[in-house]
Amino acid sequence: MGAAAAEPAGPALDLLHIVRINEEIKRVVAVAFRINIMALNAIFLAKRAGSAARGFGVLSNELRNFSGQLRETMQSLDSLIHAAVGEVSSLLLESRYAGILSRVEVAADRGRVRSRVSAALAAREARLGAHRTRLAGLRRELRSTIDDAAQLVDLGGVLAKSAKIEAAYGAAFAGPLAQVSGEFDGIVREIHDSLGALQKSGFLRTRS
């Protein structure tokens, strides 16, 4: 049997992050997607309760409005990560050829070849910098959209919580109003844990 095979780094190990990223994302969009659902169903429920569910209406709107802040907040996730993979995408093949131009520049014995060979690479070793400074801001940015969207699914977790309080109030529908705020939660809850997930993510604790 051969040895076995290396685990990935650098540019390659970034985009192993990247993949696992964009996974979470997908998972809150469609997480988000399913409050919205609920969120229109529990209103059409509190309809029907009257007076009494009017609490629990108004917190199910909000609730629903939160659902389309947070799918936003995604999108804005989704088209920083599509970046990232470009400029990853770009250090792996400025650093193939950076490579390639090394060797040749060790191996080259006549001064203007050298010359220009050392110019080339150089050329490289810039595009190289300019990648890594991209992609260094591009990780700063994934970081504080994060950081905004955990921000954000706090207050939907006030909001799922205060509606299991309203739900109480809803005299004859109090049961399945209960049941709903109870949905409510924990469909937030899961969505803390995808996002606790993200801001642990190796790629935004390294750089390239």
Given for the second form:
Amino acid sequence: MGAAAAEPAGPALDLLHIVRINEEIKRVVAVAFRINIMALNAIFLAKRAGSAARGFGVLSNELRNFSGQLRETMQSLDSLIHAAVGEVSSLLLESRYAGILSRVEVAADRGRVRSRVSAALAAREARLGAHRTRLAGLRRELRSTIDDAAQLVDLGGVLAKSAKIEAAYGAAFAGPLAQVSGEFDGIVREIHDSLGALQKSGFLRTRS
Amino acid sequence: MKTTQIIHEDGDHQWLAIVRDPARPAHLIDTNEYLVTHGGQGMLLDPGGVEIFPAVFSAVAARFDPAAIGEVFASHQDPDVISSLALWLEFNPALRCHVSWMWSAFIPHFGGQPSNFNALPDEGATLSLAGLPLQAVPAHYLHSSGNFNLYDRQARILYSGDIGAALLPADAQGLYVEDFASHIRHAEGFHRRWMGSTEAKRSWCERVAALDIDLLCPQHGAIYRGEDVHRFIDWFDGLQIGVLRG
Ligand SMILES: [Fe+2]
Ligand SMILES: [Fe+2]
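Okay, that is the form predicted on its own; can I get the form predicted in complex with its partner chain now?
Following is the full complex, with the preceding chain placed first.
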């Protein structure tokens, strides 16, 4: 039972990649949710600090907007992945059936049956083609959505760094403000790394 | 490709056995498929697993127009019985599959719409193939809990599904049982382990012994004919079943 022979390829490999992408996205979504709560805390903290942390307050509002946008982006990534899993599963099933049909042998003198078998195969091939086209479209969409998310996260990084600077002007609240903005920065970095890994994913780099 | 052999012929009323696929991968159990034809219509009995579809289809197509196969009889729900359904539907989307009511919501996992299924009641039913009556005979718990045989009174043939099945060695691949005593050794372990109900077995033996049968055709192994039919029924009647070992 050669386990080495079972290396996945084609749609099966795609499925494997998609599952990994999905795990990564789930991680990012969880982190993005944490950011939203942190942004809310930051807003309350800035309100209590009052005029001493006006700049920080403006930034924490921006961070809250950022986390909302991030969540939306993650939602569209999620539905793109879901659609891609559907397409790849159909591809796997169709190609299995097409493979089985292509093994049918019909004698040359059975014209009607032969043409029916070819028609059935052609229909399978057409469906396979349609799935491949849709999958290629999804791949492109995924790629650009991940790129958008990466840009958004870069912006989030700038906001987090500015918040760190503003925290220093927070007088009595400088300590807790620095802590909040530091956590922000850490999380944004985490998302940044995850997205970097996603951009390198085999499924997204495949030419199609 | 599998070979086809005519085991009954009376005008356009035929029984075709589709057997012994030399190209079949060793990890798949060998199966027999049977095609009953009458009045230009065909009913395929236990069309087989999806992986052996090319072998069965090619063999059938050499003798009969696959598009004229309007009906499929599934003795039970096993993958070696009916997992090829989706591919047969491709050649006749209006195909009707006769199967125990127990499995009529399970088999659609292999393909098909509700209109493709005819759920057989426990007591059985008489099906008609272009006017030829074919009797779905109850054989529940042997081995499946919703299980049928198919009896053709005119041809005096009983399709018995897994009952009578034998896992034959490579050097005993004949179409018919030639020596009952040596054949049945290859059937014993299977019947002991797969068949679960002594009570169901008793009533099946009674039911089937009352039928006029020339050929008893199982899904695996060789066909019992003549005296061997009753030899088999008697042997089965006396066999202790529902045991894990021994
Ligand atoms: Fe079975
Ligand atoms: Fe079987």
